[in-house]
Amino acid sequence: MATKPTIHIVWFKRDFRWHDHAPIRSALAAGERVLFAALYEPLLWSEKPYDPRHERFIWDSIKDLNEVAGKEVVHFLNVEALDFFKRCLATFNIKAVYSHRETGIGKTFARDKAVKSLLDAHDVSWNEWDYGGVKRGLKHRKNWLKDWYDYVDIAPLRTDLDAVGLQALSNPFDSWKHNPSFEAHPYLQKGGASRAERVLYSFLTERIKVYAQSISKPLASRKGCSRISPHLAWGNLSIRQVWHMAEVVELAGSKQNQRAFVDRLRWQAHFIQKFESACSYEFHPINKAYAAVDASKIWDEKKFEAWKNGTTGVPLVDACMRCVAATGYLNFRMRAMVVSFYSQYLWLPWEAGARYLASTFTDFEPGIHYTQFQMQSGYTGVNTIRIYNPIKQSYDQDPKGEFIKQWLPELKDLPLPHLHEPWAIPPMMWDMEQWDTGSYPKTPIVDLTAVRKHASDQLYSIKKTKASKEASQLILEKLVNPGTRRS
């Protein structure tokens, strides 16, 4: 019987970069052949929250890895993870598997447990590293902040790309080769570590100057914000790389802008740690007292479709929903507003809305998305219940209506201030001006004042209950950093 070739396997998950990548460094250290693999898992990609825009971003990232390496060394394979490792075990003598721990969704966690059982049964070690300062199995947050700062202060690791080229294994499973084809897209961000570094550099050296004044505005934020969120979500950049680049590069603009940006790097890890420590965020209200509220909500397909398609009759909400569907990006305040509108104004069960929005965000990061969705829905019992007023947000964040007109061309002829609330236009003015707004609704799908009051009454009544307060205390003890603002 022929001896099986000895190899090591690096499994890329949400970490598509060469540098600051401990699994790659460790796999190369033995000086033996390494199979670099990324998996397109059909069962995982067959339903939300994943979407072709995520696949497109990953494919861009893999192509970039191979371009930097100078040849195809990272193989994108269309196969379920368990089937991949079974065939690897049958074909090779696997010394070890290397990867980062993934703070993913329930399906990816179940997959990882199945892979671990398989590898254990064959005495193959799976070496995993915590990711971005997020720790698995954390019981409390007493030392988390100190540990996180200690983590980011360490200089990012450099990978020997010559070693990558020499030790990389050619694709042994050609029948599984995944080679998707995507047409050029006018709006979706492209993936890849090389591109991520350019985007970050342009922000730190120029665009950061308008960060504070752009961050809340749906139009200005598209250039004034860093736009590295998808590169962080899919690991084109590590938090540590961004942290150190912000120290090395001569930053433009005020100290306030610099501090605001750097703080958000910590917040990113903070929310992912919440999800890592309480993954039930994906399926249930983290504060169980709010489960009854969500269960009392009646599903309404008409409302859901109007929200999803941008036809609720509330211009800023609709512009945001059309924008994120087309571009994969929406700034934080507008994300919070559309979640608030879905959960509190339309009074729809939270999970379907969360899964849909996850599929639209190119930067879908489970740890941030699910924790934020529940927080903006008013389901934590810990945070202030915020019911965003979409009309006030419209006047404040898009005062000239430029964003609304871009995404709602039906309203392009409406003058200010009527653009923000066209239902308030007197009937006589409609008759005189004869504006053509096509099929866009003449009135909002719900009575904004009435539904806002209903949501406020319901959510605050639960927050005052003993059950909510007890659940909130448990959340504070396990998921919030001692001595910090409740976030």
Ligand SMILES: Cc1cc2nc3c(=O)[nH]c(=O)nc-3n(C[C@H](O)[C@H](O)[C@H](O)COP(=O)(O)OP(=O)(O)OC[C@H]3O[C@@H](n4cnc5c(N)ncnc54)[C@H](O)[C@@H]3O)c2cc1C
Second form
Amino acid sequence: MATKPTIHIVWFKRDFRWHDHAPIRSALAAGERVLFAALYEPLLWSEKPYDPRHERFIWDSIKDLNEVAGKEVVHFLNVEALDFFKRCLATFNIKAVYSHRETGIGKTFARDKAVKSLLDAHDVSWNEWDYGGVKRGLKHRKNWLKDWYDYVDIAPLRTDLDAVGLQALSNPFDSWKHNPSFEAHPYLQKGGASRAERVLYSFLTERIKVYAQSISKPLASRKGCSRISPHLAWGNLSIRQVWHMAEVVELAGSKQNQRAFVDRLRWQAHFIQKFESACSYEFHPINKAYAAVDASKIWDEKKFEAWKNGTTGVPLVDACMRCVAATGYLNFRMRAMVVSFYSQYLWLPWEAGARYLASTFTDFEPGIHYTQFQMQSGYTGVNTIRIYNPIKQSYDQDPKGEFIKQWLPELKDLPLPHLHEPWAIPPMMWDMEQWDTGSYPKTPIVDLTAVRKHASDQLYSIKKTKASKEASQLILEKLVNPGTRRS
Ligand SMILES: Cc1cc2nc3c(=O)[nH]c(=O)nc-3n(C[C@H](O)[C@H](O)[C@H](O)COP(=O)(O)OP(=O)(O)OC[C@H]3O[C@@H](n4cnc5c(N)ncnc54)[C@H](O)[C@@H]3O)c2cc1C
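Show the same protein again, this time as the form predicted in complex with this ligand rather than the form predicted on its own.
Time for the whole complex; same chain goes first.
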């Protein structure tokens, strides 16, 4: 019987870049053949929270990796992970598998456990590295911040691309080659480490000047914020690379803007760490006292559809929902507001909303998304309950109504200030002006004042209960970061 060729396998998982990639570096160190593989796993990818926009982003990212390497060295394979490793075991003598530890969803965790059992059964070691300073198995956060700073302070690793070219294995499983063809898309952000570096550079050296003044505005944020979130979420950049770039380039803008940005890099890791330590965030309110409130909510498909499609009758909410479906991006405050509207005004069970919204964000990052969704729903017991007033947000954040008009063409003829609350236009004015707003609702689908009061009464009354306070204490002990900035 012919001996099987010896190989090492690098499994790309939300880390689509060449540099600052410990698994790649270790796999290359032996000087032997390396199979660089990324998997399109049909069972995982066929349903929400994943969406073709994520696949598209990964596809771009792999294309970029291969362009940088100068030939096709990373193989995107359409196969379940277990089947992939079974065939690899049958075909090769696998020295070891190398990857980052994925802080993913329940399904990816279960898949990893199954892969681990398979590899263990064949005595193949799987070497995993912490991702972005996020640690597995933490019981508390006492030293977390110091450890995180120690991690980001180390210079990012460089990968020897010549070694990649020499050691990379060509695709041994041609029939699994994943070959989607994507048309150019007018709005969705494209993936790739080369693009990510350009986006970050233009932010740090120019766009950061208007960061603070743009961050809450749905339109201005699209240029005034960094827009690196999908590149971080899918690992085109490591958080450490961003951290170091912010140190080495000559930063534009005020100290305040620079600090606000750097703070958010720490928040990114902090939220992912929370989720890593309490992955039940994906399925249940983290504060058990709120699970009963959520269970008491009644599912209403019509309300859900109106929220998804941007037809609730509240212009800023509707513009945001149409915008995110089309472009994959919303700034932080508008994300928080549409969640508040879903969970508090429409009073819908949180999970379906969280899953849908995740599928619209190109930057879907489970660790940030599920934790933030619960926080903005008012379900944690440890954060201030915030019920956004979408009319006030409309006047404050889109004062000229430019964003609303862009996404709600039905309202293009309405003058200010009526655009913010069309239901308040006196009937006589409708008669006189004869505005045609098509099928857009004449009034919001819920009575905003009444539902807001209902949500506030419910959420505050739960917050006062012993059960909520006890659960909050546990959250504080295990998940909350004791420090803020480095002293
Ligand atoms: C309900 C809800 C869901 C969210 N889901 C995601 C998600 O799936 N993926 C995601 O990357 N962000 C998520 N965010 C956080 C935030 O809205 C985005 O990170 C930000 O809008 C991305 O734009 P930017 O890259 O221009 O951000 P910048 O303001 O330029 O910030 C730089 C980076 O810091 C991190 N960051 C910024 N704000 C936060 C925050 N509040 N918490 C944690 N990290 C932050 C992100 O990695 C971001 O790319 C969510 C927020 C809410 C309210």
